[in-house]
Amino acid sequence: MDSCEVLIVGGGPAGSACAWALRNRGCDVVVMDKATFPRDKVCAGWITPAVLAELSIDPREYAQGRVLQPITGFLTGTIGGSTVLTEYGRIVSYGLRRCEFDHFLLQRCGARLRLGEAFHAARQESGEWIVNDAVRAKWLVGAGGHFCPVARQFSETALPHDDPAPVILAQEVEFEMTGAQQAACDVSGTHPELYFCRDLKGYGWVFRKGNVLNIGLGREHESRLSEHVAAFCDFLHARGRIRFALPTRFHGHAYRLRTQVPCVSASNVLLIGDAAGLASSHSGEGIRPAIESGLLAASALIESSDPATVVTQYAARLQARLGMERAETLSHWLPSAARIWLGQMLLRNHWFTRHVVLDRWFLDTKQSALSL
């Protein structure tokens, strides 16, 4: 039977970041994932420079042979309404491909990998976890995303039907454009486009990363998501942003907005990333919270051998760093009766767009890179 100090279930950014930080301090770590890497991951795919700093990644090194699209501004507005162009004059974010980014992080984390192996069950024996009757570990870290099997087995808050936290459902497509398609695409790589739905319960996006295009839309608790996605694509065609037929198959995914510190019902178990429901309540962005939660979990595991202390420290640091607050999307922030009219007015305002929508909600510019 294989044995380790920490078994991380999920090889995405949260799990890889946690494994990387633990391995840097000499911990014996195994990462288990049902997928083999590189693998496709449904995600708009953008990170701020703070994420690269937190992981000690040189952007020039990463960009060798991989997509890393500098972003220096945004085009924002409402679907069917007017738009606002915001220029920063410097790099404020990067577009990337998750198939490349996740593979890169997993390869550099230094952990032993058990890929193509799904988590089935865990039981405790002599104070340790036995997973799949194949791996023995003192600590079990759930990093398997919204449908993480560890969270499903042990979390007190991850019940899919009873969970009070807002769930965002999204559909998107990412593909490499042909030369003709690139010529028929007016979306700029340096300026991603964000369009809020008229009822402000979600937004669509168009990101160009060199010859790669990503289009998607996400909404809260939406049963007619496909209709909204189709209408958004029609809008992009009508505006002349994209002048070619899009792939008909969009891929779906889901995630919870953060509202509380994740709690588990078993000892020696931690949840990180989307398994803990940590996506930004403002923008739905999940890569940075995932990575930071992985780093915070690692620091708590490194600093103490007492399970109660580890859980307490992790929860406190997660609360302090991410601020587990009631979800605050634009539709929550505005009075319901006036939100459409007032929201469209605000989204036409350059100051509000830059300092609230972009700086605060999407870029989180006031939060410096996490340093442990």
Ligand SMILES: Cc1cc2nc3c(=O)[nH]c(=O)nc-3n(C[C@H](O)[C@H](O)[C@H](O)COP(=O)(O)OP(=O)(O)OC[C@H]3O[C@@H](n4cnc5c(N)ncnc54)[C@H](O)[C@@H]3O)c2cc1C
The other form holds:
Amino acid sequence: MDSCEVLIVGGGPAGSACAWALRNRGCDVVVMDKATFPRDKVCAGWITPAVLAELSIDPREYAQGRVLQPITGFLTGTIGGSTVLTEYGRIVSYGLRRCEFDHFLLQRCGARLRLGEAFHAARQESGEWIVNDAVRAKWLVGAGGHFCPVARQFSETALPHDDPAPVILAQEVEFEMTGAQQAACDVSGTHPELYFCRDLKGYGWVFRKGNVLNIGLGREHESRLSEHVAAFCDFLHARGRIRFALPTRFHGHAYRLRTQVPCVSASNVLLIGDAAGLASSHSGEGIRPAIESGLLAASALIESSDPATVVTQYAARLQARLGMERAETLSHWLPSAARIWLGQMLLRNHWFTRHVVLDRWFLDTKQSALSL
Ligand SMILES: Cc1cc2nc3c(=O)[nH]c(=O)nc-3n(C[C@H](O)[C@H](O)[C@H](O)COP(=O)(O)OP(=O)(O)OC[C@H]3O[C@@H](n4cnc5c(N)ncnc54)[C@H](O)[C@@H]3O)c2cc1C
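Having seen the form predicted alone, please provide the structure of the form predicted together with the named molecule.
To see the whole picture, the full complex is given below, headed by that same chain.
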């Protein structure tokens, strides 16, 4: 039987970040993932520069042979309404492809990899975890994303019973444009476009990353998502942003927004990333909290050998770092009757768009990169 100190289930950004930090301190780590890499993940692939800083990734090095689209501004507005162009004149974000980024992170993390192997079950034996009757580990880290099987197995103890966290349902398509399609696409790589739904319960995006186009839309608790996605595509065509037929097959996925930091541990188990439901309730940004929770879990594991201390430290640090987000999206600010009218007005305003929507909600400029 294979054995290790920490078994991480899930090799996405959360799992890789945690493994990388543990391996840097000499810990014996195994990452198990049901997929073989490179694998894709439904995601727009937008990151803030803090993500690269937190993992000591040099953007120039990463960009060798991979897509890393610098972003220096945004075009924002409402679907069907007017738009605002915000210029920063410097790099404030990047666009990347998850099939490349996740593979890169997993390869550099230095852990032993068990890929193409799904987590089925864990049982305890002499104070250690036996997973799939194949791996023995002191600690189990659940990094399996929104449908994480570890979170599910321990949901009785690890997550609140009536979890009130809102779930975002999203659909997107990402594809490499042909030469003719590039000529018929007015979306600029340096200026991604974000269009809020008229009721402010979600937004659509168009990201161009080099010759790759990513289009999607996410909404809270949405049962008629496909209709919203179709209406969004019609809008992009009507505005002339895209003048060619879009693929009809969009991929769906879900993630939970953080409204409070959930209880993220059971006996010798920690949950990180989407498995713990940590995406920003303002923007839906999930990669950065996934990475930060992975790093925080690793630091707690490195600093103490006492399970109770590890759990307390991890929960406290997560709370200090991610638990303070206020529920201040437009839809929370405004009563529903006033929402459409006031929302359209605010999103036409250059000051509000730059300082509240972009700086505060999407770029989180006040929060510097996590340094441990
Ligand atoms: C449409 C959409 C667009 C998004 N756009 C952005 C964006 O632009 N920027 C941003 O910051 N966030 C975005 N997000 C959120 C972001 O994608 C997630 O928050 C992020 O991927 C979370 O990382 P993770 O490592 O926790 O989980 P994941 O990236 O989901 O990785 C989980 C891993 O666990 C593995 N796994 C699952 N089940 C098992 C099992 N049984 N056994 C073994 N392995 C298993 C999976 O194969 C996967 O590799 C978006 C989400 C969606 C749905």
